[in-house]
Amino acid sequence: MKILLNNSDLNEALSGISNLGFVPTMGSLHKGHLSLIKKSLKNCSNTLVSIFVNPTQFNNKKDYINYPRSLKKDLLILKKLKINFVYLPNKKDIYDSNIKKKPTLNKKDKIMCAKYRKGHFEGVIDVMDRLTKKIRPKMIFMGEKDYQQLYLVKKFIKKKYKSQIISCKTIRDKNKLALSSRNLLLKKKDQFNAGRIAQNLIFFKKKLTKQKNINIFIDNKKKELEELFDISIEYLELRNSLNFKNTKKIKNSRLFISYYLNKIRLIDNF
């Protein structure tokens, strides 16, 4: 495994390599990311995962100064998966290019986490652009688990490279929780809990099939919701997931959810 630390690094590293696939993260690795490298060491010659915290993404200081950080844990499990390369750049190495304008959303798209994260996907479109610049990979892997960015990053690449954007399942523990960087900032209590609400969303997206006003269902859902676990829901919504439009068929379908659990914010989608 090459360590790679800067874009002079980086770009001899990839002198010649074809066929590589990409795992951008932002470190504190978990099984989650670990499924979205496996796929990348099945599919691709090589394989390399990016570890950047990028502060253009968080439009909450604090967010960005609190996100966990486990650099040392997370080479050692790299290094075990016996990937090719991790580029670990800073900011000046993103941040060099000559691209100053950052990506703008269509006023359809500033629904759900765009509407609350307000300059949220911009930044996560941005570093993705840059990144993908940079590392000309023939396949990038992204998980489902913040399915919106998925929609929006695979829209945006897809117009200006040839990289393609799998996307991968979302990995659950077995509370069917799903895996997240961020739930190490959740107590155990609270852990066990937004392991319920996923749980009973799941059983709830089954029970959607049988319902006739299904926006009616799932404003009692969120108000249940939030007295059942102490919650503060900002969405619950039904949308299809081809073009996020709001719905109320199943077919085609995903339950998309955000909500704050003791001043942690969560998001699923089932």
Ligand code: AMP
The other form holds:
Amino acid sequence: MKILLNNSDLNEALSGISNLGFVPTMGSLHKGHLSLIKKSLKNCSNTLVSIFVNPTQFNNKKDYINYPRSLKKDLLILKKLKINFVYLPNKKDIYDSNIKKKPTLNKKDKIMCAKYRKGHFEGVIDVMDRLTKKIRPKMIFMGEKDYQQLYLVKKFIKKKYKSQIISCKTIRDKNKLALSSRNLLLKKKDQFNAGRIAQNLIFFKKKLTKQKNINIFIDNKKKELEELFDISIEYLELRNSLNFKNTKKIKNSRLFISYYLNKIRLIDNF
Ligand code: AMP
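I would like to compare: after the form predicted alone, may I see the structure of the form predicted in complex with the ligand?
Every chain and every other molecule in the complex is listed next, the one we just looked at coming first.
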């Protein structure tokens, strides 16, 4: 495994490399990340994983500072997986180029996380634009855990690059909590409760098929979860998974949630 510390390392390593699979991450690797990496190893002849905690996608400085980091452990994991390259850029490696204009979102995309985390997806799309421009991968592997991110990045990359975005299923813990680096910030008790919330919503989504007045049903579920688990829900919405419009139909739909559990913000979709 070659460790690429800057852009000249990157350019040198990638010259003459084709059929490259790229897995962008912010580190603190868990089994969710590993599933993406394994898919890349299976489908591409070379795999590059980047670890970069991108400051521009954090709308809160404290959140950026507190984001879990575990580089040494991550490198051991990646070495064992036998990936070809790990890219560990600094801020100046990413924000050096002459892409000056930050991407903007369409009005109809300013929903859910885009509405509650102002500037977040603009930062994500910007960094994905810069990384894709430098790396020029054949495939980019991204998780359904961050479904809205996957949808917006795919839409942007498709227009500008040949790279294909490959979506990968959400990996969950035994208690159904979706794996996330942020789970490290949760106390044991809160991890247990977040698992119960996920179990509750998996069951709820299955039951939705039989409901006539879906909006009222979802609204009641929101109140119930807030009382039961002492959480504050930003949104609980059923949307069409292809065009992200609000929907009352279960076919091609996903139920999206964002909530705060003891000041930690969690997102999931079912
Ligand atoms: P992050 O390091 O959180 O920015 O995530 C890097 C990539 O891993 C993104 O494409 C995420 O959607 C994906 N990912 C994170 N958690 C999971 C999970 N539990 N299952 C599948 N993919 C995930």
